[in-house]
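This document starts with one chain, in the form predicted on its own, laid out as structure tokens.
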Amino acid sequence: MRTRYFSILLLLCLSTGLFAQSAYQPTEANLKAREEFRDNKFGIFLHWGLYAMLATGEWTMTNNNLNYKEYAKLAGGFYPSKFDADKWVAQIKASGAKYICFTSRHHEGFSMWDTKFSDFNVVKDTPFARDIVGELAAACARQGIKLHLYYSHADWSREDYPRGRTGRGTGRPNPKGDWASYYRFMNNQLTELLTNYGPIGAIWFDGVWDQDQNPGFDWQLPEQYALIHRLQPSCLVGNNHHHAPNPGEDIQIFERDLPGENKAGYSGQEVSQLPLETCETMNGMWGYKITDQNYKSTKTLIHYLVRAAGKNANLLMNIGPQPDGNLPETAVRRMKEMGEWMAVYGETIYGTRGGLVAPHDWGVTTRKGDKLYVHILNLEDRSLFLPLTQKVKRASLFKDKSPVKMTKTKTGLLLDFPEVPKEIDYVVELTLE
């Protein structure tokens, strides 16, 4: 009765436009959260669901045309006996990451929390019968790290979801679905997540692109975004839709590319003035894949983080937890090594903004107050010219404050080093006048 009442009330509110926002005006709390998000610079993405059991990646259901009723039977065997939320959070904090983004519901349609609006969830439909989102939220609160929640707009399992360009071979009937039912379902679930699990740093949407081949399809995003902002004004809204931000969105997401780059083919959109985030995999996949051991080196991961900061963006680095509930050993080792680097150089990353010198092949700059940090990642010479017009009082190596020789010219600043920089990141600190 309570669920039915809430659903009716939500429909009435939406139909009367209570949640509509024709011109989104972020609250003071939201604007403060945006700046804190920019300051955090580094997060860890966790893709975990039933797909981990098949160990062939998070898109395995649609890639292999698995029948939705047969796929649902995986839930009966889901028992990640080694899952420990506090252990996860501690391992992630060791990397220097300031937030976690967890897949509450991916395209497979399985909910990783105790939702009242679908029995296809980790508590009701598995022998594990534990609320993963709840345990993770509690662990994050205990250890002082922010929790963001990924939520898929697309669904390969629900019969009321209108068929899109993916999930077409899963055997669901009724290609047109029942949009009113599905939209109500999503908003009910989002209300649960933003009501029962404490402060949520962001809702990270994905899947809007699934209806790109249905001209005129209306996701009713403004109303949905308004619902989120009403429930938690500080909760940021992001959407991985691969185009310029929509009204109501608080962050701009770039998939597998740094802002302004489009090497992977997902990020040709213009770079907005919103807080920026780029998401990337630590190996090749988002979800766990047993044959994918091609992990990026610690040097490569640090360079990605530094280059993101130089482009005024956060890095959201992904890990696919194993079916037993452990984070992969290699991923844990990479995070530890990144954390050791951040323990020394974090000041040049956290709380900074993109520097006065644009990114180059040799590296990037970041800035905080009167400090300009020159991150030299790939230099084959003993000198570096910076087209910097602002006056510099002194130059020194960040790690030990030893002086760096500098020569001021009419067009910039020339830095000279005793030898070609060979460190993962040779950081020079410039003190500006």
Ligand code: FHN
Contents of the next structure:
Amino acid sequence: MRTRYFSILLLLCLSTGLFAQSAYQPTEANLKAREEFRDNKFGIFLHWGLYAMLATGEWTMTNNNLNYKEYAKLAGGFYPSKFDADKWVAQIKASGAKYICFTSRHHEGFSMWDTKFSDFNVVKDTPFARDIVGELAAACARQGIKLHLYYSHADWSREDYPRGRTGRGTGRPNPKGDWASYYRFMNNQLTELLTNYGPIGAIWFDGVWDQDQNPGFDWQLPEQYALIHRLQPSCLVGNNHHHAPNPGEDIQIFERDLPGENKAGYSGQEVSQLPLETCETMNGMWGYKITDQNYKSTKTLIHYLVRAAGKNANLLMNIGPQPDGNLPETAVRRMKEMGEWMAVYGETIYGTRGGLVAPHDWGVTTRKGDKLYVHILNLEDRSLFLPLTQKVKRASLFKDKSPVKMTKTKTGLLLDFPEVPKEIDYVVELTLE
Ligand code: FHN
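With the form predicted on its own in hand, show me what the form predicted in complex with the ligand looks like.
And the full complex, kicking off with our chain again.
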């Protein structure tokens, strides 16, 4: 009798996903995908939706209290005549990025693929009537780059989404919403995305923070994560909830800050052992903003990437595509220049892990096999002391392999350079014993 009772309880727990939470064991395929993810180091984030047409960023709907029924009419004018997924992918690949993360549905609630579960989508509701996720997935597959999908938990348009702390002025009735209906909707959409578009490298969730002020709100994440892993075991689950990772998540996400730093205010959380990724904007906004021409310089972007690698993290660099379907010209130029740098220095970034010396203002180290790469980004002296206890066989300049003078001391290694390093990244290659 007791055994039967226990079996029933076990079955119940499994079916509700209760156990999925604490007992999540990533599959071999998932663990392999995590390592590949770490090796890839660099991705491009794309925030694209109806908001691009208003050219004031992806939060315009809630920032301007736009009524959801009026906002929905934007769809009738969505016709990005220049959109060419192959062109995007080629431009992105030129940067050296190894994956693309695309907003399949942002907080505005508009789906960028042909979903059966909402008519508010790019195929059914716009004159463009093309499946953007589908075209992007096909172009990624053709050109050999991974596709990750951003998926918003928060929704400012659906009447069944329980009202959170944002999107309160969009006119949706019924603040309580209908959680069961909304949860079913999300899982149906995720099932579609993970069934119809080939291998998806990651699902990148965002918006859980919207219910932070509703104590006890249960997002039922374990069951949702289990669904994803069941459909595609190697698909990585990441959630930009701004907290330490929950069971079932495969990567840890940071926003606008390197792990362990918190300048932007989203990243006070512990740094976990999971693969790490930090996202940042190339100008100031995620979605297209016509007045924002404040693009970071190529040097700054390369420094972000290198500093992220030194902290054992990937960089996901964002671009907001234009309403006509083109990527902004400046962004394309920046990507090309980053790619030119990566063509020379990629070996010191791809496949590396955070180095043996802690990151400093002068720069960081990355490590691969018996090589330790010292990335000098900001040094005013002709010498640099590294508190490194490992024995070093050889020190040379990465770019031409010319020897670099090194002096071993009791507490580390002193490097001397012919002049003060002036390059974007002066990379010294140390060969460890
Ligand atoms: O609200 C979003 C925002 O629009 C953007 O998508 C960023 C990307 O990390 N995440 C949210 C804010 O945390």
